[in-house]
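Only one chain is given next, in structure tokens, and it is the form predicted on its own.
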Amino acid sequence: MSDPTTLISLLREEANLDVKSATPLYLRVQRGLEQAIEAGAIAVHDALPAERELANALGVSRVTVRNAVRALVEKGMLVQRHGAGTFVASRVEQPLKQLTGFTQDMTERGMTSTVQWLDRSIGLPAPEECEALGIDSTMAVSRLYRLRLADNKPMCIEHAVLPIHHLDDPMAVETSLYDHLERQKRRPVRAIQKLSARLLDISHAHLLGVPTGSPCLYIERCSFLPNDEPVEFVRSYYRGDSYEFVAELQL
């Protein structure tokens, strides 16, 4: 855990608690906590000092500290574990400039990727799947529904749909779909993604190990072969407290 004395000193400085201001105290404490996290004064997975300890050290009320912490929990910077305390959340940054799979992303970060299969089956496509994949409603598709984990932590839920002529046996995929498609010389080379913010329903929240109504990043992606034929339609729910997508923009 970070040195409490150094942390309190940094919090007081960043929150300007020794200066008169019209800004509400909880916002100033929130800002101080954010700066301390970004500066590395509180490391990922570190526990914050207890609410009472923080309030006494900063000379503010416990309600002020509670409101500041709650705001950072909602932003995904902190995570509260019942009976254990409040911790700095770990987050994975994912650039949006390359088409990579989850297994590759985690391996490049030194994390171990595992999968919990929820369903592997063959069936007929839904209307939105027909539209995304450019197929008619009589063409069978393979479905892969899985929970993706990194270092045993649930990170995202994925539901991938592929035309059966691109994946005739969904049970053949062990962990990485892209590794399997690579061996079949059917790995996609480009994709179109749509991202939006959503709140997790009870079933998705339970799988990801977060409270119902927690924020998530919802992604729809359609991937294409070199000849521009759609090969995969994926809908994913990423934990909002653990994942960030980063895009570099240039003039």
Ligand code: 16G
The other form holds:
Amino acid sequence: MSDPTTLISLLREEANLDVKSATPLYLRVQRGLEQAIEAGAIAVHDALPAERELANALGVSRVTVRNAVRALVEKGMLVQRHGAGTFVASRVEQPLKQLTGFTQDMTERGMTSTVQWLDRSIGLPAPEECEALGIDSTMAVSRLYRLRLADNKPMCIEHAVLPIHHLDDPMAVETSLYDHLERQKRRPVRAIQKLSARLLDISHAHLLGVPTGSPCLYIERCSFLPNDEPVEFVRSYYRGDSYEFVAELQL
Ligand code: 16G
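Follow the form predicted on its own with the form predicted in complex with the ligand, if you could.
Complete assembly follows, chain above in first position.
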């Protein structure tokens, strides 16, 4: 259980409420709350103190607190449950061990996965795609570019490239690429994945509903068929505030 006194003193400090500033008050409270959550002053799943309590402790109006909280609900950092209060949202914990797809991952967590298609087309591969897929630049590829949502919250942007001999009609993929490949007996069985930190540019940030320059996890996955042929090369941008990748290490 989080301690409200620690939360409020950290929030006061991070929100810079005692300093004159041109930044609207609600934005300062919002940033303060974000920092306090990031610093662990209030734990995942814990309830935020009531709106009135926060407003009194910070010396701001309830409307200011409400606006700050609303912005963080929209960002997916807080969740409001009717009649119960406002809680710190959990991140999706993704083990780095099994070769699963997004739809499967979300379904297993009881969430609904949806897709917003940005592009489904056939074209020629770029040099890095040729290298990853082991094909030459004259071999056509299918491209799947999409925003992926869980319970309507944008989670990641994915750009998948598959050699045309593994996916000849990109329009045939509805929600799950892996379900489609499974039906074609081309489900990958192994993948190499690279993760790094990046800052989101304006277009990616807009799609994910976060401010430009927000941190994200950039992931490249190259997946292989049982005969070791590369079947997909995927570049993805995962919201930094919504995902945690967990790896188990052994001596
Ligand atoms: C995941 C994979 C992606 C794969 C997709 C298939 C990572 C980093 N990426 O998002 O490579 O194409 O799942 O999901 O995990 P689907 O079957 O729901 O389309």
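Positions refer to the first chain, counted from 1. Under this definition, the rigid core comprises the largest set of C-alpha atoms superposing within 1.5 Å between the forms. Computed from a prediction, not measured in an experiment: that's the story for all the values here.
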> If you line up the core, does E182 shift 2 angstroms or more at its C-alpha between the two forms?
Replying inline: no
>> Please state whether A84 has a C-alpha shift of 2 Å or more between the two forms, with the rigid core used for the fit.
In response: yes
> Fitting the rigid core first, would the Cα of V234 be found 2 Å or more away between the two forms?
Replying inline: no
>> Core superposed first, then measure: what is the displacement of the CA of L27 between the two forms, in Å?
In response: 20.1
